[in-house]
Amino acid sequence: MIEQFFRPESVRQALELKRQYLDTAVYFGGGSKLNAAPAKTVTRVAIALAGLGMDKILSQDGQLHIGAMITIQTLEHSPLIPAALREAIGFVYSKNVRNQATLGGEIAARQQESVLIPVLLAMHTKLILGNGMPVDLEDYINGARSELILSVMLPEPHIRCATRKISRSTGGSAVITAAVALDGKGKMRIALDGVTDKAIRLRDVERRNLSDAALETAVSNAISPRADLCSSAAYKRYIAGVVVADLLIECQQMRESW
């Protein structure tokens, strides 16, 4: 429950906040998060980042750099943005959430269904965080990082994704996201969500460069999901599989459209 709300002026600020309450204290972006189960935060403090200047996009070198406190709602109406990534926040259907919800903070949540982490690991997006650094997001999501996130980079803005949602009808919860991009030298990359309790990289399927029901296959039996109230374990690898060689088929034929 939270019981002190900061509003730092800088971002240096917000760091000097958390480093002294520490565990206690929660950075707060647009709260879709924060204030709703199963994210709801249980810290006492919260550092406020509006108002930072964390809320442009910028096209810079062939990377676009977004900033961590854009909405999501205004993220979708970026003519800078991938049509991937557009289509996957269409996958999020309360424009409520969209208006509330920021880019940085679907990241930090770490929520078991985040319709955006596929599409962002399949682009292989990397972080800026509060010191600085870049990070992959897959690291980010993979360890039990808490450090501010400044912005979002996309090195391959227009490389070739494409995602889908598979759902039992269009507001409903995620059976499974998935995500596949082919960067300029025809290397896949494949993105699942749904199947364990984080978004992940089939790396392993990824090397053995296949296709069509060979690929359907692969995926299948390279993930191991649990059943839940959307689905069944069998459905979740069987659509899985068909779902990423579909996927495939979609960047491939972009690549031959262009």
Ligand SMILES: Cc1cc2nc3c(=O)[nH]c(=O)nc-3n(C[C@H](O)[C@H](O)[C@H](O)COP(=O)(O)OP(=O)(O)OC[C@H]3O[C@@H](n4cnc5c(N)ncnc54)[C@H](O)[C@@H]3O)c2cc1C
Given for the second form:
Amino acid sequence: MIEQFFRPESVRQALELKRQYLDTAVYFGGGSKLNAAPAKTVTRVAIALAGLGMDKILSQDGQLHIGAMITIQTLEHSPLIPAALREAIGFVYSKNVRNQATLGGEIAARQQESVLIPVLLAMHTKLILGNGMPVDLEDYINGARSELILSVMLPEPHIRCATRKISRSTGGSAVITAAVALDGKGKMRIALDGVTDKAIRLRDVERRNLSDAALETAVSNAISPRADLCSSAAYKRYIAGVVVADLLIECQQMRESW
Ligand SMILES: Cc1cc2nc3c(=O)[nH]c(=O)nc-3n(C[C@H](O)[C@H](O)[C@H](O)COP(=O)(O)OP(=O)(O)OC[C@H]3O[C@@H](n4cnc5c(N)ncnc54)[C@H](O)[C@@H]3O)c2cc1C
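Please give the other form, namely the form predicted in complex with the named molecule, since only the form predicted alone has been shown so far.
Below, the chain from earlier opens the complete complex, with every other chain and molecule after it.
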């Protein structure tokens, strides 16, 4: 249970508090996971990030910089974000959660099901950490990292990208969430959530430059999902292939958005 709630006024203070309290302290974004059963934190100290000015969205030199404390709902309303990211935000079924949860919290929480991560992976997102250094989103979620995320950077926000969530009902948990992006040279990126314990890129399949039935088969063969409450493993393999091939066609039919 949180007993001490610090409100630092600078990133330096926040990092200093973390250095002081180490694993007994957590960074506090929107608190939607930290305060919710059964994910409620057992740590004693919270370091609130709300006073650090990390809530701006900035388009600079063709890149999009999104402050980690932007709520998912505020992000949805920004005219600066790519259409595919807006679509993915719509997959988070609860407006209450979207109003509370922050983009940084969504990434750092490493939810087993995260409908935003595939589109961010496909767009080759980087994170700017508390030490000012950039790190690939993929490396962050694959490691056991818990560094402070200051902002989220989309290097190519104009890239063609499409995403889809497959679920039994609109508000239901996802069977899978997929995203495909296609850069100016026609190079494809594929990201999938729901087929392992975290979202993944399918790099081997990307390199083969396939489409249609061949792409469907390659995606199905590249994954080894486990059955869960939402779906059998066989259905996940099948639908992942179909959706990725469909999303590639969607991307091919798009013009770059900016
Ligand atoms: C009813 C309900 C429904 C939910 N539905 C979904 C859903 O559909 N999809 C989904 O993905 N999640 C869902 N969640 C989980 C949760 O809302 C998300 O994980 C959320 O995005 C967390 O964001 P937050 O800002 O509230 O994070 P917090 O709860 O503040 O923090 C979550 C974790 O991230 C860390 N953290 C927060 N901000 C930063 C930062 N800037 N740098 C480093 N570490 C940080 C915290 O220390 C903590 O470990 C749901 C939760 C609830 C209560």
